[in-house]
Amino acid sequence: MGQADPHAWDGILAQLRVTNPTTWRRWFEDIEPLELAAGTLKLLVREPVQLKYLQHRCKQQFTEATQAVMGLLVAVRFVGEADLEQPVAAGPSDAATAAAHYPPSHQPQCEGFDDEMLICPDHLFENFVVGPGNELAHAAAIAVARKPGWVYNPFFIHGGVGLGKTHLLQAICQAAMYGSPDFRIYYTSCDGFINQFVGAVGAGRMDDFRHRYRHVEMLVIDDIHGLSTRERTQEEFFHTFNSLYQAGKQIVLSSDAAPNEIPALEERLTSRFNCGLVAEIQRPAFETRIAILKTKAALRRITLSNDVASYLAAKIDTNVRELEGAITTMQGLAAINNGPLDLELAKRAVGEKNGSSDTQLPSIQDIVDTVTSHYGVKLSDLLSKRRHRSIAMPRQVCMWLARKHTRYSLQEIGGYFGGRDHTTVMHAVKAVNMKRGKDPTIDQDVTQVEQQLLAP
């Protein structure tokens, strides 16, 4: 490459995007190739959070892509501005990007992070999709990041697996870091706290352990429910909590359960966790899941159509990780087949998981496919809030067929069709039966759709 050949670097990024679609992120385009010397390609990463993430998670992928494009046995080295003898001037786009996200006069401090608990650069507030089930947690997290130690201390987030707790914790860390140049944060998991405590006890280094956790401006611990049943560790964390709280330092915790529901947690810890703000994150609604899918896709610089996003959001209603996993699977299939990210690919990526045991019964997706084809409507319209007759009738027929030919409950059917409640499904069933009884044309139409659905 010599002195940073931009064409070769573009080729490396393109190769990385094809061979490692799950790794590639749009902010990789902000990386600046500096020089190729002594068999090492030096890459400048200006954002410290991104730098540390790349150093720990992406070195092998970048090295393989570089070797494939250049045909040379080359190693890759990520460096920050502090590693350079003379700072490299940022281009206009880099400056604009930095100004849009962080105060230009502040440099983040990353020394307080446990290497095993890396901050994901994607986990920013701007990438967190807000919906009815998480708006309180999101608003409180922003307030904590802006004025740590002053509002909502401690701040306790709880909810099921994969709903965005870690995203909010890491967003708090990044926003707080960029908000103050000298702000000291320690972010780790509960397992990290436990392992370090056990190691410190065994090595007789408790003073070092306590200094690490008690001399910070903000302590952030993920999955604090891991303290359950560990009496000695709870004792130590109790004193750590008191030390920080009495000094006015911010404490941020996450858990799969609310403080009162963590088994075998000492009452004195439960009361302290409850003395601040406890915010629950619930499963995302249908519209929120669509927004999450599009946001996750945009981070990889790919676009999902409304039909694809609606299909995936309807099929996956559990958590954000499964939604992201669906995008990853689609990327892999698209790379193998060199095809578009269309609805057919989405169906292949997700598949019908309930067909093995009930092969004689149509799935809800079978019903949706039949109805959308018969009435000529879009899936995104069918699952939307639109009430126009051209959409409402096909939607009601879907619910009527689902109630008649599947074993799903009213609530499950309503959840599939845009997060509607069971009363909406009951109304749809009654409405279709009534219309069939009054209008022979509608009766014939519904019968035809049903025959198409059940045809072998």
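None of these values were measured; they are calculated from a predicted model. Here, rigid core means the biggest group of C-alpha atoms that superpose within 1.5 Å across both forms. Positions refer to the first chain, counted from 1. Compared with the form predicted in complex with adenosine-5'-diphosphate:
- With the core held fixed, the Cα of residue 29 is displaced between these two forms by less than 2 Å.
- In this overlay on the rigid core, residue 63 has a C-alpha that sits less than 2 Å away from its partner position between these two forms.
- In the core-superposed comparison between these two forms, the C-alpha atom of residue 429 has shifted by at least 2 angstroms.
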Given for the second form:
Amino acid sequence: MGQADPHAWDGILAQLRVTNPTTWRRWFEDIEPLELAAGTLKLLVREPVQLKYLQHRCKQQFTEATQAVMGLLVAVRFVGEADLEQPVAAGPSDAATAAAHYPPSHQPQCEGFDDEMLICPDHLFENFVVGPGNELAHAAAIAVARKPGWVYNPFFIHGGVGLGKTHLLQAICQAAMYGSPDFRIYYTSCDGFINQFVGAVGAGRMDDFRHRYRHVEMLVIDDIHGLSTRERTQEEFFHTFNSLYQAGKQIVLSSDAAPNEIPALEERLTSRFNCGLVAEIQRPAFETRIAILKTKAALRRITLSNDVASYLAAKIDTNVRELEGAITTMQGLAAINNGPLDLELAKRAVGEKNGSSDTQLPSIQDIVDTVTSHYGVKLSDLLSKRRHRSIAMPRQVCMWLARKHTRYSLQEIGGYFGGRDHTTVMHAVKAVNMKRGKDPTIDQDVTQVEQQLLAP
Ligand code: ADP
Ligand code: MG
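After the form predicted on its own, can we look at the form predicted in complex with adenosine-5'-diphosphate?
Then the entire complex follows, led off by the chain already shown.
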């Protein structure tokens, strides 16, 4: 490649895409080959978050692809812009070399992130699909990233597994850092906080610990429900929280449950979590799931046809992570068979995952499909707040069917049907039972829908 031959680089990217289709991302195309010297190919990555991610997650794959294309035993080294201003000699560790050559204030800004807190470059606002289940959380996240400490403090996001909490937290970090590289953010998981606290107590280094957590502009902790039952850590977190809050610094938290529903959490923490904005993320609706699939595919520079996207979105209605997993499985199968990403493959990909007994149970989507076609109503009406009889009855039948034929909780069912709470679902179940008891036509009608749903 000599002075970085762009053709060879294109070949390496293409090779990587074939050998590691699920790792490959559109933004890899922004990497700039610099030079091949002393057996090392230097690659310039201008975004600090991407740089750190590549160094930690992708070195091996890039090295193998480079060696395969060039037929040489070369090493790959990712460098940032900071390494350019003052070129540094190739060393054993990029991070260590950079740290040795730059005063702290000039180090690349993800310096606050340890391994545990690696940010995924995909987790940007622009890659987050907004739908009825996450509008508030998304809008508030953007506001917080624009004006940390000013609008919603603390900002607390909660919701089920794989619904985008971590994505939003990381998008806030990336957006807040963008354009203000000196802005100090500390992003970690609750486990990270606990482990560091326990380590600091054991080593008698509480000053270091407090300095790390209290001298930041923004503290972001993922999965804060992990504090449940951890009394001493809760106490420490309480003081961390107060210290930042009083200084007007932004605090962003995520959790699998609302503040009041985190078991064994001290009341004083619950009330602090509730004093800013608490936003819930609910399951994505069908249309949102399709849009998410398309966004994820675009990040990998692949296209999913409408029938494939609809099929996957209908089959997987709980967890966004599983939607993405289906794309990965499809890519894997396609690589083995050297075939297209078509509907057939989608069926195989999902079939292989859901081999369990759960396949016997109808999905929410099956229920929606059956009810909308039986009553001739639209999905958007079912999810809307409209209370008209023509909509209210089909909606209640949906909830009744979901309660009877799925394993979802009342709360989950309510969340799916337009963000209603569990009492609404309980009421719907009772109402349907009562109407069936009173009116034989309704009874027959509901029995018919149920049979349609369960028909093979
Ligand atoms: P959680 O932290 O809530 O368990 P994650 O943030 O890890 O969930 O999300 C799981 C996966 O689903 C991630 O790849 C994330 O990018 C993706 N995801 C979730 N919600 C959305 C959304 N609305 N738009 C795009 N991707 C999403
Ligand atoms: Mg998460």
